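This document starts with one chain, in the form predicted on its own, laid out as structure tokens.
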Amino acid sequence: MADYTPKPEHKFTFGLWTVGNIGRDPFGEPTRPVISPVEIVEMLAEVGAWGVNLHDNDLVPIDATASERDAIVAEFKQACADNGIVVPMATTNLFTDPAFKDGAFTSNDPAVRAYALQKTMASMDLGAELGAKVYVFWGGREGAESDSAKNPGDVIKRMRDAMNFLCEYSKANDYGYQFALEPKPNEPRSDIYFPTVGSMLGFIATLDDPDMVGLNPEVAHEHMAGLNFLHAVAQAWDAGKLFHIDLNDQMFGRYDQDFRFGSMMIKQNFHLVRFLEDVGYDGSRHFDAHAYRTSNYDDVKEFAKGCMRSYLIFKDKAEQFNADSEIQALITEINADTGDYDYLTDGYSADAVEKLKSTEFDRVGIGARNLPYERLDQLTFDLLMGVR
């Protein structure tokens, strides 16, 4: 029997806003009482998590005085130290307060844009004080309901100016941050700017220091738009931009459900974990998910345990997949290579062009070749269902 006990090397993290979620939704009042950040840290230590992440106002109220802020942070740091919990990632809440009703860095109001920079710098100071090395940006209000109201060309420039400014602030203070931009296709604005991994990669390439900026893709965000999250993660990884990842679960085409990891899309999550483990992803495995609104805090603990257990089960299944002789034989058959076209791997050359043009291909034979994907997919299903 495999051991599915979470360990520090798994780097499992949760946000203060996840296990501390009080069960409010747009149609209903809270179903759980508020618990403090210290209580959340103690809960995460109890269930075996490695770290906790936070928005600035998850910990420090937006209207806290300087002395109140320092007392809150000191108590939180002590709780983390006492419970062996680290803070690997921090971010800024630029979406809850009415000041950000029309965006933060992309707002039409220059005072809002300036306030967003100020608030983010203070939040970066907080994250650095807590030891965070990844800084996430989710532009929850960076969008529009009417394109009559905003020029998207101006929006792109405003966002670029903000990222360039904050990169320099991090460097000036030797914070050593990696910035991770978090794309989302829709909700809570009608149209969110930079909605996908691909659009964020294109934007990052235009920054003054693109090496400092990467991505924080999230399962639910890609699934909301019916996209394949694994493909987005692979693209981010290939670009060297997978700085952080948000794990949860989500049915295609629904509102942002943020379900427990592994609770819905079993095959998709298996292939995701297999990819992360096979390529050697070494960052946090962050669960940006919420327990059902029907749960009390005892059940919230089961939710947190379930996220980590599901990941470890998928990891175990990935190892079985890689060791399964029949599955691997099929993969070898599908990827059979005689080496006849290895010359193309060296890229373009006059010799390659001449050789390629002179090659006679058996088009009919190529088209008739069997690719046993049905068999391979069924074997994958059988493995996941525990009947192999």
Second form
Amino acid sequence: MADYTPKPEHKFTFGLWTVGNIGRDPFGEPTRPVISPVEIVEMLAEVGAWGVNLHDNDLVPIDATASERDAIVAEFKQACADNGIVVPMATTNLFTDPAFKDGAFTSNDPAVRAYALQKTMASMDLGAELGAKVYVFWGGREGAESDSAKNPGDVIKRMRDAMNFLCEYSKANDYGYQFALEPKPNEPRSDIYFPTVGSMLGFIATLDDPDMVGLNPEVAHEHMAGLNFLHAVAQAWDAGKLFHIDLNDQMFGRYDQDFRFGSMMIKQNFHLVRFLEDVGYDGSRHFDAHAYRTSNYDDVKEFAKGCMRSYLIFKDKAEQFNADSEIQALITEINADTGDYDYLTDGYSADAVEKLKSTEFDRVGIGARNLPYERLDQLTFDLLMGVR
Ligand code: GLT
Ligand code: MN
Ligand code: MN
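And the form predicted together with ligand GLT, for comparison with the form predicted on its own?
First the chain shown before, then all remaining chains and molecules of the complex.
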């Protein structure tokens, strides 16, 4: 029997806002009492997590005085140290306060844009003080309901200016941050700008220091857009931009569900974990999810344990997949290569063109070749269902 106990090397993290979610939704009041950041840290240590992530205001109330802030941060740091919990990622809340009702960095109001920069700098100071090396940007309010209201061309420029400014702030202070931009297509705005991983990748390339900026893709967000999350992650990885990842689960075409990782799309999540493990992704595995509104705190612990356990079960299944001789034989068969076309991997050359032009392909034979994907997919299913 495999061991599904979470260990620090798995780098499992939760946001303060995830296990601390009190079950409020747009139609109903909270179903769980507020628990303090210190209690959350204790809970995370108890369930075996490695780290905790936070927004500035998950820890420090937006109207705290400087001395209140310092006292809260000192207590939190002590709780992390006492419980062996690290803080690998920090981010800014630029969405709850009414000041950000029409966006932060992309607001039409220059005062809001300036305040968003100031708030983010203070939050970057806080993250650095806690040891965070990844800084996430989720622009929940950077969107619109009416395209009469905002010029999307201006929005792109404003976002670029903000990112360039904050990159310099990080460097000037030697914070060593990697910025991880988190796309989401909608909710809470009707449309959020830069809605997908692909869109963010295009934007990052236009920044002054694109090397410093990457992605924090989230399962649920690509699923909300009806996209294949694994494919998005593979593209971010290929670009050297997978700086962080938000794991949860989500049905296509629904509201933002943020379900326990592994609870909904079993095959997709399996292939995702297999990819992350096979390529050697070594960043945080951050569960940006929350328990059902029907849960009490004992069940919230089950939720947190479940996220990590499911990841480790998928990881174990990925190892089985890689070691399964029948599956691997099929993969070898599918990828058979006589080496006849190796000359094309060196790129374009006059020689290659000549060779290619004089080659006679057996088009009909190629088209008639069986691709045993049905068998392979059923073997994968059998393996996942534990009957293999
Ligand atoms: C918010 C959102 C998440 C983001 C968080 C970071 S907060 O809960 O739904 O996807 O990752 O700001
Ligand atoms: Mn989400
Ligand atoms: Mn997220």
